[in-house]
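A single chain, nothing else alongside it, follows as structure tokens in the form predicted on its own.
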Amino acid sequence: MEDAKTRSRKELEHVIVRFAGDSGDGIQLTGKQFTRTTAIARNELNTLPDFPAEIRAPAGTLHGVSSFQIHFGREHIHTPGDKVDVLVAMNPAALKTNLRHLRDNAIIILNVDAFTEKNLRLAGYEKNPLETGELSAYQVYPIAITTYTLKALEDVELSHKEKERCKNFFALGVVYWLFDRPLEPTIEWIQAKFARNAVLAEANVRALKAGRNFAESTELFHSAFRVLPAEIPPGLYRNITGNEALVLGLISAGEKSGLSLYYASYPITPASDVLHMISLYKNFGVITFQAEDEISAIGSALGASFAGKIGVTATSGPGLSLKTEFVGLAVMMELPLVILDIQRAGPSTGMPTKTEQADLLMAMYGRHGEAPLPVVAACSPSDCFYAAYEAVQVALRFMTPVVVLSDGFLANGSEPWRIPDPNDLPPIQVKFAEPNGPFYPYQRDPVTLARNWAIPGTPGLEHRLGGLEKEDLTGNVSYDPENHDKMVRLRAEKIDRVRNFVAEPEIVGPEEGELLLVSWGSTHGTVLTVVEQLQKEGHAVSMYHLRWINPLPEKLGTYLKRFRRVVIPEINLGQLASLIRNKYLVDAIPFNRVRGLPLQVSELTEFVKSLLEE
């Protein structure tokens, strides 16, 4: 018989895994060290966490159910995928609730020791589906997952409970064994993790080992597989966030500009982690606040940009509702403030922890008045860092706030980044008024016409700022109809010429032809997925991607009219599609799915294929 250490394993070019499980199985926890593991082995990436809103739903209940799905493979990686290779379900409920997620013939490892009545009942099921024929489909693997991960750990110190917990460990040493990764980067991660725990590391360490073990010594499996290492350009590379990495780009934006950051939000889901995170790195001079509420944050944040620093605040869906008087009073007063909005399910509380791009017009246009202000949408985790670092540029340099779209799936979501060198950071210029000569607060740079900014206590440069209309050069209250004329439109000439210090995007694909797809935001991987894909397979269609939604970039009018049809996919009912529409009067098609989820590449290539063929 063959040894299973030495067993063939078939290569794989890209391969898509799900852990799913109660709240309290430690799911994410589970996929984010599979997702390191498998960083650390060179895959191209990238993640979908998803659970639930609930801090601890029902343990056993569908809507309890947390999950945790990575795309890994040696090529480019542009989004979590659709359909799931291999899944691994902790319960009859994460079964239940990710057999529709499956490709046909993927592969189903479940814990049999929870396929209990109790836990069946729960669940919605008659009858055990391992009896009934239900997953003919599907090559499962049913493996007492709890009993082997307590007989593991039966000379551990550890109440039954304890033990139980580790079986998250079991299950990823098992899927471990199954795509040939090292054991080694989790180790010593649950070694630091536990480091005053020593019991507890041991126990979680055994777990892992016995789950990798008892793949490697059972014949189990028909197959074992192995994705090769991507080819990537050298350098240094970690792991990262979407959350994570606007806080790495907010505070080398603060270095590079040599202003103090200061950060203020009240806690919001799934906004949260941006202010865990910038509070570690109070060794950079960032000043944390948490607010007692969204609107305290804002005014405290543009509170900070009236003293000279880099005023900024985050929230999502609702909280930027909150926030829309302190806006418009920052939009009037001029000054420097970058607001994160993470996008998540709506409206009113929605559902918390899913995402969707349904703040968009929100960003353009909620606030009373004609206040325009800079739009950047963020493409993916890694872009989240350059999106941050951008907006405080364009906040600096123009006198203005700048909204920084990004959404529960970059937020959550994980890739491989190229840690850049801040050498190759673009400078950020900052220019104060100086105290010599006459001083007028509303006198304006001749090519960005932003105003002057003046540090308040600065002897001759005292003002006065609030949110009665400015006159002209002067900022004196003014209501004089013709100088409110002249104001509104140098705000908004303003904002239009940013266009010209942000880089324009570049199509990907002919400048001409049948079809052009634009995208905005997190639609970025799935559309570039799509567009490869039909390119490959000679249709002729191409991509423009929005970066800055406002203002828009000079060459989009342009590449509408060179295209036959042009699809607007969008995680909302069409908000950029009503966008384009309106100041292009171009007849784009839109392309909408709101499930709280990214846009999937098969659905949204069946479309665009049956408008070719029409």
Second form
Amino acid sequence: MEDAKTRSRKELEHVIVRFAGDSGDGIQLTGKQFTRTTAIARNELNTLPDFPAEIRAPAGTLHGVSSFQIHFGREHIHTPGDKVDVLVAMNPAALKTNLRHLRDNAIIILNVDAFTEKNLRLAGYEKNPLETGELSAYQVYPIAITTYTLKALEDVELSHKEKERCKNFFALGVVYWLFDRPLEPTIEWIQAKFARNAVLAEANVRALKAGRNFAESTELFHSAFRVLPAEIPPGLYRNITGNEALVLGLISAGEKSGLSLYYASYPITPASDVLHMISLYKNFGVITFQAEDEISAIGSALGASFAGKIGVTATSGPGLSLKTEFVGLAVMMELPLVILDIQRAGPSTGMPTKTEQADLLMAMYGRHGEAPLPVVAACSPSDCFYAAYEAVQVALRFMTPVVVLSDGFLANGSEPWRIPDPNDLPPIQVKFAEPNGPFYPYQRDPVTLARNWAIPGTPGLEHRLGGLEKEDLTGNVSYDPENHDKMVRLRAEKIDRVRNFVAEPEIVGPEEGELLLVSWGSTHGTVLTVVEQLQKEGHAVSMYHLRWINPLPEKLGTYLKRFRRVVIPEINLGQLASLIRNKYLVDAIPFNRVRGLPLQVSELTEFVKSLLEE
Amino acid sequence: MEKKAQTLNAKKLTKQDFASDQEPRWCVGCGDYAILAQVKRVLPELGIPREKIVFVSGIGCSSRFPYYLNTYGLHTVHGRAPTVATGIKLANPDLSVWIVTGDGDGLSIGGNHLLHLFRRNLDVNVILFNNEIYGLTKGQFSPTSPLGKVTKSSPYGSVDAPLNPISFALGAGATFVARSIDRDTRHLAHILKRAAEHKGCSFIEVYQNCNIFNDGAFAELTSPETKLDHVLYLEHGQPLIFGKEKKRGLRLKGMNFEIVELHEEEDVGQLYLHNENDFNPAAAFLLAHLTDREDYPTPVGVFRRIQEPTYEYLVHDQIQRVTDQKGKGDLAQIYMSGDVWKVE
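With the form predicted on its own done, generate the form predicted together with the partner chain in the same format.
Let's see the whole complex now, leading with the same chain.
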């Protein structure tokens, strides 16, 4: 590249960039394009989209700010990162809401055209922060992004407003130059996206190039950077969000089992994308049902399971509350059912677009009576694929509802996914009961304790299931005290045996030492980053990340005793910690931040270090 | 065994074939027994093999129903039987799916689901046992109890306006709407059969006597002395005539029905001819609301029966069309959707 000859670029191990602007500024799209180009440039990466719940919040206001953070580098990128190195702020509100995320001396690229009196007022600035000196701790680059975009598009046949909307590509062009990234992937994308509108395609491409050229020719920045490519296993890759991965995992399980999927849900943030995406795949024979409410969604999924399909429903916290009665019925009827809970900040409506891990105890115990079920938690966007797949395997094999826990961070976050060969996925075998000999609906497999799955349409196996307690073997209604005690224990024992079927997680680091971090779900990346760092510094720290939280892995009990301290970081007030303290009687130390955001590496590191120094 | 099962189904089934080994646990004298007996009588006449029939219920006295039939059956969650039935029917449209519910289960806690079931026109049959009282919880007023009803939870009389189930079903767009009475066994059997034969969502309100908590709620409609003067039998294409002597009829006046005394044979000519296939639901609504008017008879029979595409047909037809258009789904292909890049 030309500029590489004329000017040296500073090599960086990893960088955190955050795009922020009005929710109408195309910030998410800009972030996704930067992510794509970064992936093609073979960096490891992790992203954090953050957008308001309001569909179109008033322009220029603080609550209308949308942002997209990407952390990329050569290796060990497991989180979207803590402190931002480069902020692109498209208006004063975006600047104001994001300042607290910046590290000292961070680069701020501003659209100075948006710093009008009105926008400053809307953002709550009494004076223009560019003039008060309050940004002196940062390297500020005010650019007239709107003006330059309009100038670049002077002779294009578009309205003023349409031209103005291309400004995000100008900003993207500037950031591409800063990190020495090629424009081609984005240009190709624009041309495909606006294939039917050549003028718009041309305008966006011009804006992108204008941004890049502006940065290059004005020698605006004090320094430019380069992040070297990572060592990535060969193969085909794509970016995938957690919700996309859930859908692909479910469809794959449907194909592999030979049963078709029945997916029912009621729209709810952040689970709706699962419904949107799965509805596209009708040519896999998937039946999708947008139900009248959350209860109907799970009820119909359970009905479909009774009739021999894989019943699946997805929701988020408030929806899970509504579904609980049916989950209990599924436990009683011992039918396969998969319930995806894309957790969001609660209680009640809470913060729908923000992430949290506070549904764990609800997934474990949120039903009346003794109603145990397996709970699996995905640890990254692409892991959602395998979590969903495994959940179907377990639901079918053990004739049980299974809860899959994801969260807002995984659902919308994306990462490069090494595309598997469908033939490499483990097989899923299903055997419906057949009419030979006497039929007992609650006769159990001696290994799994799963009962028979006899589906309507099978002659001779007519039977009735219901919510009333079942007599062992026959399934007839029974109020017998000893039978109830037996059935309660049998249902629990069945779920316990799932442990023998699923893989045990591997410990990261030595099997004994000073301190063990036990984690679950989307905090995986943060905890792994902390552990890798501390291990590098020579601390005897290990990590045990739980995939199945019910049942817990066999080795957990042993590991807990082999470390002097146990720390459990969670985005809740200590739900896994209380499960573990209860079950293993260990004095596990909870580490909790409940801000609707992922845990930060720095604060967890600090906390662990303070314990190590004690 | 397979062969034996087939021969079993090839022979004509009887009502004994549909009895399960469970003893019904309803109160002695409950109207539910009469309904169960008619269902058992009608099922063998439908020519549907037993294994293809599924009964789904919610919670309540009526919802014990599936346990007493030797078909596939589910006793589910209070008010939610329509949701489970939707999943079953969509999963396997080949099944004959029946929902058994009550005035509390179907119209109170489960009113929402019934509404959506009707508007979607899923091809299932809903039998709603209306006894105008909560039985299993031992005697509270229900959404169909009349104003002023004194019950355990309304010791000074209920101030809740009652819901009209037929009007509700018509309003929600049910394509088959009918009413019958537990003690009118031949009529009930006839209506059950017609509901089963209807392709689309069938709704039957059955007036059912709860002899413990609301005895005699429908006595006027069932006692031999008063019955004919108070019941209007709806018959397609026939004039609306009622009364012991068949001397009274209904004609339209403005936006209402009015009673006509039939003195001469010609008087019949002015009566309204019942048309259950009328696409305009107005007359059916008028008939549904006759129960609001004093001195007017209570209609039983089919209020409305129209043909619309069924929900399960539309769902599966769409799957078929998308599959024809895109070809059968291929995992490798959808994994590769979006931007794919290769790392050497």
